[in-house]
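Just the one chain here, the form predicted on its own, laid out as structure tokens.
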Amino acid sequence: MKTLNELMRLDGRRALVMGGSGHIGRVACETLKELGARVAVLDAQPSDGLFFPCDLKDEAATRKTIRYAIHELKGLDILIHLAAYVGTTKIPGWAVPFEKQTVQAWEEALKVNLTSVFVGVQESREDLQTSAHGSVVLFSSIYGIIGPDFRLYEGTEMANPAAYNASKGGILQMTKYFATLLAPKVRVNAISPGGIHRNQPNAFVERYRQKTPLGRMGREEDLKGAVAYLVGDLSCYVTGHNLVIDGGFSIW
């Protein structure tokens, strides 16, 4: 029987992180590296280490870049997707009141948040299946499982776009779809974070804190344990699961 340390280690494994340059993406990459994996990042924004620039809205470029990254890694054991348009993304018609949200912003967001998941899994499937440790981790959100409480945003310039919720719910269904499709050689799971504290208005932070049983917003480091658990052999009998990391926000 393997020890916990042996089950946790990722030595020799190759990981591709789509969206690895963002706040949570950097934490995911750090976690993988700490556990011994070789990590490549696919993102529009620069990243340290093995980095492959790519606009995830461009299907052809995304497919080509994924294939090139896997070639450079000499195979693939782990795929993580956490690229997303979020509430602070600055595109017209996105993080605005519902009546001002646009179809253009909706479609662009779904390309990044959801369609690129489909493309990523499709392009990496064969390599993951030839790995003895194939693992896919997709990032959803609490807003993939519950509706937003718009009272949290009153008096602020923050918004909760409809496409964000729709795409994050879609990711959870794709997790189940891919978990059955790729079994038994590849496991597919999701992580659903709650709100992460990043200099939001004090009024929002206080309202959010009061709604959360653990009494605070999340931190990026709160997700390290979830990533470590799902990517490797600690969770070797877990697939199709959604691990919610939200301080209890969604249990009310």
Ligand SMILES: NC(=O)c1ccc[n+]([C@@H]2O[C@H](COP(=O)([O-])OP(=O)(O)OC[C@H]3O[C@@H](n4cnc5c(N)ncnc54)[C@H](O)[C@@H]3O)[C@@H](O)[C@H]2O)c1
Given for the second form:
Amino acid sequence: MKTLNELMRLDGRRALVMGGSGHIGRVACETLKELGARVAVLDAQPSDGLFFPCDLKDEAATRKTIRYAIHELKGLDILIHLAAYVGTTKIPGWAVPFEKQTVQAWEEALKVNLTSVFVGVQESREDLQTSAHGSVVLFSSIYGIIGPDFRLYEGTEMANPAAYNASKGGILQMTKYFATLLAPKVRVNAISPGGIHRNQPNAFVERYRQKTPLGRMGREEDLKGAVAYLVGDLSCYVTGHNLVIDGGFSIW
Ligand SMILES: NC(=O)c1ccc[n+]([C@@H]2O[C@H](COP(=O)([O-])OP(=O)(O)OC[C@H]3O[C@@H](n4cnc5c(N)ncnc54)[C@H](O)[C@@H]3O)[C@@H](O)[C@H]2O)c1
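Okay, that is the form predicted on its own; can I get the form predicted together with this ligand now?
First the chain shown before, then all remaining chains and molecules of the complex.
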């Protein structure tokens, strides 16, 4: 029987991280590297290491860049997708009250948060299937599972756009769709983080904390164990699962 350490190691595995330059993305890349994987990042913002710039709103560019990245990695074992328009993304008609949210922002967000997952999996499918350890990890959110409690945002400039929730719910359905489609060679799972503490207004942080059984907002580091578990052989009999890392926020 393999040891836990043997099951956890990713030596020789090749990983592509879409959205790997972001806050959680950087931690996901670090986790992969710590475990021995070779990591390529595809993002609009630069990152250290093997980096491929790409605007995920552009389908043709995304397909071409993914092909190129896989060529440079000489194959693919792991695909992680975390790229997203999030609550702090600064575009007009996005993180504003519902009556001011625009269809243009909605459509752009769906392209990044959801359509680029479809494209990413379509382009990498064959390479993942030829790996003996093909694994896909998609990032949803507590807002893919539960509705927003707008009382949390009262008196702040914060907002929770409708397209964010729609796209994160969509990620969970795509996880199940791809899990059955790509089985048995490739496993597909989701991680749903709760809110990560990043200098939000005190009133919000305090209300959020009160609603969280473990009594605090998340930290990027809280996601390391989930990434390590789902990308490799520790979870070799797990597919179509949504691993919720939210301090219990969504259980009541
Ligand atoms: N931070 C949280 O509280 C939280 C909570 C639940 C879920 N999540 C999810 O975790 C994932 C990572 O979130 P994060 O907090 O690290 O966000 P982040 O904004 O730090 O990272 C998102 C990344 O996506 C990239 N991106 C956005 N639009 C792009 C485009 N058009 N083309 C290429 N790249 C693009 C950004 O450049 C950025 O590097 C997201 O899917 C998010 O929905 C985050």
